[in-house]
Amino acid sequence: MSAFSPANPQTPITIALSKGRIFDETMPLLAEAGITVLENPETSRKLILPTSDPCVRVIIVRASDVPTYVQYGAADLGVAGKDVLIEHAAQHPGGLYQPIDLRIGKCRLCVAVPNGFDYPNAVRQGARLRVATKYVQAAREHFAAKGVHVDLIKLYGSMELAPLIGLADVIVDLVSTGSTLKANNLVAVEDIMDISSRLIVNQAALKMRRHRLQPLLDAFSRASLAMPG
């Protein structure tokens, strides 16, 4: 058995997190379990961070990579947005247990268009639409349900630029306050789904190390229930 196998009882419990909002909003949940991360990922160059519990460590990865690290056993637990999990599941079905909606990282996945764009006419059944998005699977399913043919253009950032320079007709993106849309003369015209972050667990680790993971899962559950709305 590999020394770093999640099934090895001697291996520290590994939690995969991404920097930024998810990391910041996960810290109070870890505190509920009596765990403090000892270094700040914004100032530390380390990608493996120690915690106040020598049996628990945190690894810092890209948000889109969190499900991969957990599914393939490099991490026991992780925190990822529903948007990321939908896209991951399209390429890697199965293999992840999602026991808890942590009710953090809340936003909406929306369709946004330039001000004045005739969206109702553009999404009539049988129409064709160019859609720029990072969330290809969610966008495909949304417009397929409307009977709209879409040309999907995958982008990784600056989504708002696409309809302004003619690359796409509309965008599908995460919206929190809407201030970035407004600054670029765009408006959200349709909500696709509410997004929040989920606790995800490696299935083999849960089976082999449940006695070590369950207290963490219980603490996350308690803390998430205390989150507002």
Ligand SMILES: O=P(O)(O)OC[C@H]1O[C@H](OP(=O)(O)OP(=O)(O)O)[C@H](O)[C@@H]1O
Given for the second form:
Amino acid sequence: MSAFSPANPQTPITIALSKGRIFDETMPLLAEAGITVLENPETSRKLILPTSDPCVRVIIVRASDVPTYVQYGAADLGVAGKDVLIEHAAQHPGGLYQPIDLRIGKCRLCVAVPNGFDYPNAVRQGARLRVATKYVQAAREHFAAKGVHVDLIKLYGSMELAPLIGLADVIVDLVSTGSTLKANNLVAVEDIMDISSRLIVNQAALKMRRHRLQPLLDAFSRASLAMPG
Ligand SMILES: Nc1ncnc2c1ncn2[C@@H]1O[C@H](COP(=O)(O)OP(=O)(O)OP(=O)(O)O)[C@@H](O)[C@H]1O
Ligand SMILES: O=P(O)(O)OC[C@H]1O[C@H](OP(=O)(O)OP(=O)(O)O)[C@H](O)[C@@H]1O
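Form predicted alone already given; the form predicted together with this ligand follows:
Now the complete complex, all chains and molecules, led by this one.
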């Protein structure tokens, strides 16, 4: 048994979070379980953060890497957006248990176009659209279901720039307040789905460490129910 095996009772419970909104919005949920993270990831360079519970630690990873850490058992639990989980599942099907919609990180996955671009007409005409997005799987499924032909251009951020600079006709991106679209003269023309963040759990850890994980799952569940629907 490796020192970091979930079967090893010495191994702390490990929760994978990304910096920024997921970390910030998860803190009140952890507080429900009586757990405080002892260092601030915005100011600390540490990637393994201790908590007020010596048996629980938080690791800081990229948002899109959270499912990977949990799926391979390097973390027992994680918090990831539905957007990230859809893209991850396309590459690594099966594997992840998603017991709780935490009702944090709420936004919408949308199709957006430059102001003045006649999207309904382009769709009616059967035009082939260049779509820039980080969310290629969700975008592929959306346009396939509509019967729209697309060339998907994978980007890792700043999608809003793509149609302004001639890289793409439309984008698929997350929208919350709409201010990023507005600032870049873009407008949302279609909602693809509502997004929120989910608690994800390693299945083997759940079997082997259920007695330790269940109180945490219960606390997350209670706290998420207090979030606005
Ligand atoms: N404007 C927003 N409002 C609310 N939730 C959002 C918003 N943007 C993203 N999210 C949610 O928060 C999650 C984390 O977003 P964040 O911006 O912190 O990471 P990222 O920059 O997308 O990830 P990576 O570092 O892997 O590129 C997203 O996967 C999504 O579910
Ligand atoms: O509708 P709004 O409230 O403006 O939010 C939408 C923006 O939020 C997300 O970016 P984020 O702020 O996470 O920046 P990043 O993806 O570049 O990290 C998303 O990719 C949009 O750009």
